[in-house]
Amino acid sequence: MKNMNRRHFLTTTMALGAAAPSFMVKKSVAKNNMPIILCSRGEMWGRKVLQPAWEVLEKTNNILDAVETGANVVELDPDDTSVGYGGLPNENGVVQLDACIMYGPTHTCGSVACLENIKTPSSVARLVMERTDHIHLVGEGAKRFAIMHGFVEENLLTDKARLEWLKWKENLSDKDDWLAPVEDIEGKQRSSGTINVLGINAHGEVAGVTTTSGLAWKIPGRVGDSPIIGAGLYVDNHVGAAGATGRGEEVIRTCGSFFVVERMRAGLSPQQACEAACQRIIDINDPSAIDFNVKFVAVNLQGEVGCASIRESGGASPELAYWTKSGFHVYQGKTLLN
């Protein structure tokens, strides 16, 4: 008995020295900054996203609701080729997605991979983590189960997706029979673009999504970082969010939204744990020979934010938006390398 009681003592004291520093920045968080959610996009795709699921966090506090309300809209929408409906397909013109949520009070987290004709999923992501007890599904699998539960197949494939893969298949070679378009090839640069979504509701309770169509003109059944917990995404409930975008292998390497939110929790800020991260794939590289990009969001418990990349995209600074009870705003991050 005496034992047990000491055993009990010692468990006890440790969860509550590991716990009672967070407990006591949910409080000052809940009080002051929270709730907050953000993307990791900018201006123009930072509102479409953040205000509906703005609208649902302050309607109904569920952080889940509001992540996943957010990823649903870029998913949703033909104009966006990087994510959900209207994506850039795989090398033989197939749409593959994949997406992945997290929910920390409870540390649970589900994922979907090489994910065809379903829109959204990142809802077949939250599924998975509801109503089994698997994170992971992929393929012909994935499917079934996102139809079981009353998703419907689409055509994912656009027109000006189907398009962009015609032009990239008619530039592979000039040896083949595919003959170039007369005009201008538009998008030479590969995509590979993703968005995370990463909230903390008023009661400290942290969730994020990450959610894309992975790389264009992969090899089919690739998957990338974004449904790797841990790598595209990450959270904890007694430090905050982390996601990723870019160059998927090498945040998976680096098990990089983990790194960034580890980061956090040694002291570092989000911006810090950001370029932290960064810096890691740069050291791990010959930074001559850095040819990609990779990109990293966060947020911690007192509601601050940070974004870094590698490189500069499109000649800008990475950003990242979010909203809060003051409205929206636009956070510019730091390039590590010119």
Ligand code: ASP
The other form holds:
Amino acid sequence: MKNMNRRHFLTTTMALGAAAPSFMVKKSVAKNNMPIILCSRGEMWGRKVLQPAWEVLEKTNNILDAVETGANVVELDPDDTSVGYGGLPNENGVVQLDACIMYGPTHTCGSVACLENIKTPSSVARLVMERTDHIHLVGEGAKRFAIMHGFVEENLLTDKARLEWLKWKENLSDKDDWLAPVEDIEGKQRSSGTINVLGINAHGEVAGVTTTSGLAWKIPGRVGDSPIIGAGLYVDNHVGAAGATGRGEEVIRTCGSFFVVERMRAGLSPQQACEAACQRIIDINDPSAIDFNVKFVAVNLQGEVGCASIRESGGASPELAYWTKSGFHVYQGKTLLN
Ligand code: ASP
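Show the same protein again, this time as the form predicted in complex with the ligand rather than the form predicted on its own.
After this comes the whole thing, all chains and molecules, with the earlier chain placed first.
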């Protein structure tokens, strides 16, 4: 069965489904807004990420290449301190990356967690999906697998990230041996980030990627929602795709992205489904303890998008950016609290 799945996977990805058995290829009919590619960021990163991704999609119609291309943009950019190279490290000052990818037509997926020294974890996750019959590789094993496939080990800790980490460490407590040069409350904040890239090609094939350096200053070995299929990402070729960012523990314990996709399957719009997932997290928490944020983005087979967060981030409502034949757009979602 495993071999058959792999054969099937290769057939469908290489021949765009033409030769694959119909019982496994979940084809959907391309509708209104197709093709579409979106990411969980606004104007600035949206353009940076989606322009190359859209070019790949338009030229090749290969949805996996398109979402991977988009994710790689942020992973390789040292200016973004929440994803890939330049990401903020764990409490020991080591950058550990999490990422996953999922492909609708074969319902296959791949994932890596706590990956060190490799700049593009989403590309490694794709190889886990395409070149193994496993789904999830972690830590040293994931790194060896990447190196085996030609990835180069590199230092991921930029000076910018190292200095922010040092500031955090020095400001942790006034009862240890560390002396901060200046009192800086920013150093006490636990910033986070992540990006979801979701897309549907002209044949209605759905795919998605989620990639992150995770919660800043996390305990070494901590895995967030981003590489967990059903939490940080979920794709279903009959329904659409969803991704999550924010407090990963809350997304894991509500199976957040799976929840969004299942709500869309039940008839909700992507916007309603994202709001329902945020509401679920609110409902299982003591309201006074909600000092975190979670955001969901989603797209359905009609090319409708949705976006909701529990709280505002930086005083703004949540947004996503998407690219279709009509060009680049920014979509404003809804915040449930505040
Ligand atoms: N969801 C990520 C994690 O918990 C972090 C984030 O998106 O801010 O690792």
